[in-house]
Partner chain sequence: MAAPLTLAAPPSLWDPVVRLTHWGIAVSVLANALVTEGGSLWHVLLGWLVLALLMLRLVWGALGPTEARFSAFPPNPVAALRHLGQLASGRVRDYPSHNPAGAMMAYAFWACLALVTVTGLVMTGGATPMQVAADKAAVASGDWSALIRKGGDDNDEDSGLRHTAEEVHEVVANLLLILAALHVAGVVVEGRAMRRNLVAPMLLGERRK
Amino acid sequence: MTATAGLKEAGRRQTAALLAFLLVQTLGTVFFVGDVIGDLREDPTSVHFIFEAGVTAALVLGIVFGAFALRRTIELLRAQEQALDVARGALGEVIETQFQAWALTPAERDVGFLALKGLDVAEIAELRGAAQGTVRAQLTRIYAKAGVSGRAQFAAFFVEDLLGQGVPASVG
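Could the structure of this chain by itself be given in the form predicted together with the partner chain?
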């Protein structure tokens, strides 16, 4: 599971929990309101009735707040999704531009993308229906054109700019 999938899963769990809470609360409120209306016909001035009416008002208020919380969670999740889409698109553009600057051939571009996605030589070869030796040769050419030592540096080339902070002083 990727980091974003984990975030999404957590968000989904939170939404489900809030929804369950809201449903139980609405059920309780409807039953309670029914009961209060029944009491209303008997004696609306009794302490019992006034107390129950107060509890009902609190329950209704709880539904309103619960609904607000759920909507905020849903909107937050959507905003995250959208921001992620934008970032994904932007990163794709950066990679595309860089590949062009390195003058990679279309085949090398495909292999480069797959390598960035974390696929190994065997997987790339299977996906492209090519021999492993071909893929290995293509990767070597890509690394040479990019002027990097290997796959780790190749991937780091694109991640580096996304990481806001520099290397911590204690490490360097």
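Switch over from the form predicted together with the partner chain to the form predicted on its own, please.
Lone chain follows.
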């Protein structure tokens, strides 16, 4: 499971838990409303009736506020998912544009994408049906075209671009 899928699943579980809580609260409120109506017929001025009516009113308000909070949470989760999808697509476009600027071959592009996804040389070679030496040579050419010394700087190039700022020349 990817981190994104894990976050989405956690959001779904949170929403389901809030919905279940709201449902239980609604069932309790229905019970109390029935009880208050029964008590209203018997003695509407008793302390017991007034207390139950207040508790029931608080439960109704809790359901209303809970429903609004649940709706807001669902809308927020949807907005975050949309923003993440946009960012993911934008990063893909940035990477593709930079690969074109570096004039990477189609094979180098594939290897570059796989390297950015965190796969090691052996995994890339297996996926591409190539020798590990070939993948190492392709990575060396990619790094040379990018003007970086290795995988960490290669990945950092795109992270810096995504964040909109470069690494400071000197720290301190």
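Just so we're clear, the structure is a prediction, and the values are computed from it rather than from any experiment. Residue numbers count along the first chain shown, from 1. We call the rigid core the largest set of C-alpha positions that still match within 1.5 Å between the two forms.
Residue 25 is not among the residues whose C-alpha shifts by 2 Å or more between the two forms once the rigid core is aligned; its shift stays under 2 Å. Core superposition places the C-alpha of residue 14 3.3 Å apart between the two forms.
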